[in-house]
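Quick heads-up: it's one chain on its own, the form predicted on its own, in structure tokens.
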Amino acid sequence: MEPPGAETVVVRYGDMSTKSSRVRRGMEERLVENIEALLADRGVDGDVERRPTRPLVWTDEPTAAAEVAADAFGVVSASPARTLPAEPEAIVDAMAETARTHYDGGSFAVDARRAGDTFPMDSEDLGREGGQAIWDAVEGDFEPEVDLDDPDFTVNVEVREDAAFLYLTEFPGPGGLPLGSQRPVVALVSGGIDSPVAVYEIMRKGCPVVPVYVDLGEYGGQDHRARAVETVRTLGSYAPNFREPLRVVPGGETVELLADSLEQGRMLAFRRFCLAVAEEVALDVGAAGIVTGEAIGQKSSQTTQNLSATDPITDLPVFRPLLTMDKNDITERARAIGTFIDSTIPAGCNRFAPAQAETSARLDRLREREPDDLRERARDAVADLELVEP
């Protein structure tokens, strides 16, 4: 729901508001880029204008850009709105005409907020003058009715030096840092639901992500492929302007030699071949780091002590944004951002885990047991790897 004359677009962030203010200008500068390129990739006109804590989308489809803004890494919430002039006439008038367009019966109430001193009323005054207007206008068709803790009708205005906008309603954002504004990382997907959603949150503090799945051959098939293929396009959809093809890399032939050679300990090593492939591709794309899906103890491979014996493998750090998640929660986060249908379709991977799992490896005695060409079985591997575009 807009008011009536919404053209613009209020986009507010959180963490970035903490930053000095020549980080937080570049920062500002980024997520007008974003939100540009979010709003061509949709097909939503809008003109993104950068503001101080407060950048303005131009529009003719405010609620349409609103909805595309608030998918913007670093908003933390987006409203369409009608810009008004910072006086206390034209901002009780437009309440006033808001009411009448969309009041509809049912308790109400005002939410003012003023930044700076220039403006001649406080905030609670500018609300109680609006909440008469707002009465006097609609008296005559309802019975109205004031209630500042749950009213069903809230009209808000946040008074700035320059202008004051007016809105109804606050479609939420993720939150975080404007994509772009860290470092990128690779992005081990399997296709599973935790793995993308790890994808979404290390995008959601800024880093661009270059996605790598490794092949399981005969262990995997087309279905398993296609669930990190549709979920890397789904994850794409957020980041039109850091789209990076899917390095599809073969390790069907390592994982086979691990399944005929390996009981104990199978899994580890399969995950130490897989964080080196990760490590030859950020070596080659310049990326600071790898991201993975796990969290503690949610697999038998992935108690702590299993983690410390896999990490060793590479000389970059492991990002693991799920580390402390439930997972119900990365379900339901899996749901939220639209990779859950995709990360679910039956596939046959699960041949390869061995009849019984290893919760407290060893270091030594894992790199005793795994082949000893295993970094270079993972540098062939990245030598032939496909590129998948999203």
Ligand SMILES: Nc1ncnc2c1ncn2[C@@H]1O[C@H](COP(=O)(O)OP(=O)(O)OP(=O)(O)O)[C@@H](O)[C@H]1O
Contents of the next structure:
Amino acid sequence: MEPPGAETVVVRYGDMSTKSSRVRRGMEERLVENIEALLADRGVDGDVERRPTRPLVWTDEPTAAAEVAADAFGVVSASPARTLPAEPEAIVDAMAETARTHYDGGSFAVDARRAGDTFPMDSEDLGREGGQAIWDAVEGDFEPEVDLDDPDFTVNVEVREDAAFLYLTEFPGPGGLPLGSQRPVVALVSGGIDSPVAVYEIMRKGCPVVPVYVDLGEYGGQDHRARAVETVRTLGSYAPNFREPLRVVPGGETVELLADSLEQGRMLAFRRFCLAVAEEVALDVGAAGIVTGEAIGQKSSQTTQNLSATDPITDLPVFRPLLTMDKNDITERARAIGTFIDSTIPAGCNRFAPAQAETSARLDRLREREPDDLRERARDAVADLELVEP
Ligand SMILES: Nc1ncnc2c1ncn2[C@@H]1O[C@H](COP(=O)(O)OP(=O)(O)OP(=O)(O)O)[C@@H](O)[C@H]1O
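Please give the other form, namely the form predicted in complex with this ligand, since only the form predicted on its own has been shown so far.
To see the whole picture, the full complex is given below, headed by that same chain.
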């Protein structure tokens, strides 16, 4: 719902506001570019204006533009709004007009906020005057009731030094930092439920992502790969100006070798191979680290002991945004961001996991058992990777 005369979107951000003014300015510019790219990608008109603390989108489609802006990383919320002079009379009149258009009975409230000290009224008085104006505007047709705690209808106003913004709805955003405000990372995407959520979470913190899928050959198959491609496509819709093709790295030969030669430690040797692959790609693209979808104890291969045995294959930091999350919460997140359906494409792959899972691997034993040339294998596989545009 938008107020009559709405012609803008008020964009609010969170963590960026704690930065120094120089850093914040850079991030605001980044955020503006990202919102512009999202609007263009989704075919919604809008001109984004960088303003201190509140970027605006000038648009003929405020509700659609607010929904798009609320998908930008860094944004806490976005509201389709009407811009008004920062003057009590103009604001109170617009509140009454908004109520005449949208109020259809029940309780109501005015939520007024004020920044700066040039406005000649405090927010409580503005709320009271606006409430009275709304009451007068609708009492002929309804029996209005004021309820400040749980109203059916709320008219919000944010008064700033140079303008006021009247709005009825807030679309929640992901929070975090604007994409591109951190160095890129390489993400290992298997297309399961977890790794796409990990990618989303690291993007939410500002890191552009180079996605990598290790093809399992006979142990994977077209559908296993399709899950990765589809989830990367969905994730790309949040990052149109940072979209990277999926790097599909042929791992079939190594997976077969591990399946034939290792019972104990097979999964962990494969995980180490994946990390070595990711490191090769990271060196190539200048990425600052590697992202996986692992969470402590979610699978036998993901005990803290096992994680400590896989990481030493790489010198890069391994980022695990889901480390302490529970499966239910991860699944809920996957549904919310739209990757869940893709992740549940039946992959029908052959069983690579050993009958007896290892939960407390020792690095020295793992090194003895795994092929000596795991790194070279990773290097060779990366040399043969295929770029797949999702
Ligand atoms: N074939 C693969 N290609 C790329 N990365 C992979 C692959 N298999 C596993 N990974 C990485 O290792 C992590 C743990 O792997 P695991 O086998 O436990 O996950 P999964 O169930 O296949 O997928 P997910 O963790 O995405 O739900 C994944 O989150 C992912 O980051």
